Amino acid sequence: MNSFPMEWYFTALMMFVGFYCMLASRSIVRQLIGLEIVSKGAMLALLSAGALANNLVFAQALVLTLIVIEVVVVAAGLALLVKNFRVNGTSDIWKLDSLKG
């Protein structure tokens, strides 16, 4: 029997995609696909170790929160992006310097 469930390979692919997107990727669009894909792993670890625990209901209240704290770091990019794109025209993350001031 293998005690390595199937889903810990999913889990760390999708880590790994995740990670793959944001580090080899200068468009905030694409960095911040890159975070939801790595969150999404993230709390498919969470689900998969409360059910081998035997405590789901508190690996479920551990994602809902995962969640909340998503769309607000979401947003925020978002909002950096619409920023971003208004002085410079591009969706760039190198060009986050001339925002200052």
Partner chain sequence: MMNDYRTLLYALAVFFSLWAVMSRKLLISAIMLALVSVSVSLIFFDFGAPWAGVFELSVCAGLITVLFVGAVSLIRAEEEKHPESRARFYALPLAAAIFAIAGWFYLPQFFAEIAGWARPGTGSGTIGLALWDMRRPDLLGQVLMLAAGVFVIKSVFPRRSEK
The other form holds:
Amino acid sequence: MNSFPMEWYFTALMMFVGFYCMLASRSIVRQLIGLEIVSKGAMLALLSAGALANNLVFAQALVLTLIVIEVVVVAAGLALLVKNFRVNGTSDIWKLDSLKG
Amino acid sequence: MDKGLLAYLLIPLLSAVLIPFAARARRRLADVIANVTLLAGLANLAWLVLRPSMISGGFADIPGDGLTLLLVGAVYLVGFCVTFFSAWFMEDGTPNRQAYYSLILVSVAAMTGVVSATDFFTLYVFIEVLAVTSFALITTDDSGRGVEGALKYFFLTFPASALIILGISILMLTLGSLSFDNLRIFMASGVPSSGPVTFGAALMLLGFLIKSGVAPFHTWTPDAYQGAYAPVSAHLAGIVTKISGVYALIRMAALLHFFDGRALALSDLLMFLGMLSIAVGAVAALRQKDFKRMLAFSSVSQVGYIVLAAGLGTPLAIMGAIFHLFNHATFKTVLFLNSASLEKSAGTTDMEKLGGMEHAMPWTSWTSVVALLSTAGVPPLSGFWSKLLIILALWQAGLKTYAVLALLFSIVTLAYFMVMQRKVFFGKKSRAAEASAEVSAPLLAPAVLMSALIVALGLLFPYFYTYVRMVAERILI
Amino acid sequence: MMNDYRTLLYALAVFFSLWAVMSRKLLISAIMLALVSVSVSLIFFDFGAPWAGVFELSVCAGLITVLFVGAVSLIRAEEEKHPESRARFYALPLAAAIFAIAGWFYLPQFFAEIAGWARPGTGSGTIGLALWDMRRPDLLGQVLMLAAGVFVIKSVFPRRSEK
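Hand over the structure of the form predicted together with the partner chain; the form predicted alone is what we had up.
All chains and molecules follow, beginning with the one already shown.
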């Protein structure tokens, strides 16, 4: 019996918490935090799948790329957040409802 | 990665890096560099594909699988139209002019990367680059609505990315590699229990469906398109969201061998969501009051046709899907660029306030009408042929209900466009029409070029059909 | 079953992510997020993936936390003036517990089944070779991503003099 099922069980739990946060929160910062947790879960899933398939080096190479992507995505998200705060004066996502139809 | 097309990725990237340095003193140089880069790429591609020897040989000498080259062509075409339009559209005082052109060039490079990827993870990486550039492009004009659209886009595409990564990890686990060829060989080998691979593929398909804005996940599309900086909405609707989602769906449909009945559940799901999105998009478009928002819903509906055809996955359907993808790029670019012209000249895109624009802006009106008719599938414009292929493929596969529904909703498309034409372009001259004048020739040029292309593709359909058939044969080995 | 050390790290990661979501103060949330990153990077080390661990520790736990704290301090005053309803967050431990217990009966079995599908790979080579030989297009993608990041920042925050 290997440890893979338990690893993915915890990963699933973590992703659940992240998605819950993204659904429940109205604040953009909190949604970003939820997104971060979800993507951490995805990275863990990828690496433990690589470890199981004896493909760890390959998985590690992918995770390195994922980390680079994550930094830029978070930076872009925070830049959007600050811009939104400057332009719309709020960080509450449900207050954004000028687009309707 | 397709090595032959690497130059189409690297040169825009180099230009993008060059722009902030070269155009520091002279702002207009940024426009020139971006336009020249894209035009040169376009000329190169045209020479590659449209040589007489190539055409008479039935495009047999096209390198790679043909799909990549066609889509790189579409990317460059839309990118060029958008940069050319922006060069005259953008006000001189815009603070981030260089960054805007750099971002467009980076997004062109990323799209080239997406279509030339031969591996799921590479595909994913380039799609993320594309997404990141899109947010900044949407918010170019610092309007509150732009930021709002960008945020909604942001918080729907990145959870989708997590799903794609989960799918990739299951695929890596069960296939040992992520290349397209491996999946193709696996699906063709007829291993009895393809369950795990299908499960991984299902997660990835779900992610790509969200990214392409198909019906239950379409909520971000209208907001992002309507809120975006005007020329950017053409870029976004014409090509970006199609490459970042729909292209991957077509590619996966071909790789998963939908046509010989493998992964049947996925095929059914894709077709159902495609049909749903045709219906939802068309019905929602009927009720819209804003020109851009209506176009956005129409885009949801047209993407539905492509997804429906991709889900069917027969060679004829794949041909229809690819052809419709290309057509969509042409007509949506015209429509969104014209909506930008309307916005500039009449100051609004609210359909209640517009009316009789035909008298004030004849060129804008008539190019729009050509594009609208092509969208609705009126012969002999190019949109007619792609819809015909899709509906024929459905009928041939025995899916008569879907075929009839697809035909029916294409009539609904015609209906809402008729309503819109009456409200915006024809009819009584409104106050907005009296106050506005036709935009300058350079702003019209991209729309006229694309409209000419729509008519030409419709009339020269046999040649294009040969090309698309070659593509379908190559990707469905 | 997995060794106790790794179980502990996974449990810590879940615990810190719960805390990050639940915390009333955004600053605490950002710090908890950094702790999640630290746990994840320790898990990476435990797997025998030191490069991923080092990157996770320096980039995610370091750089991203700095970015978060910076952004939070910009908007914190406004955010705390209009606190959002906490009810949904207090329900989170309950929801997570229900998910955990319900999932306990199905998920490990399902994942064990997935594990049974695994096709062992070669697993040889070093990380540098793997990146350079097999994942060269990804490196190009990374370069493009970094360029995109720079232009996004330039576009969102134009220089003051140009305004």
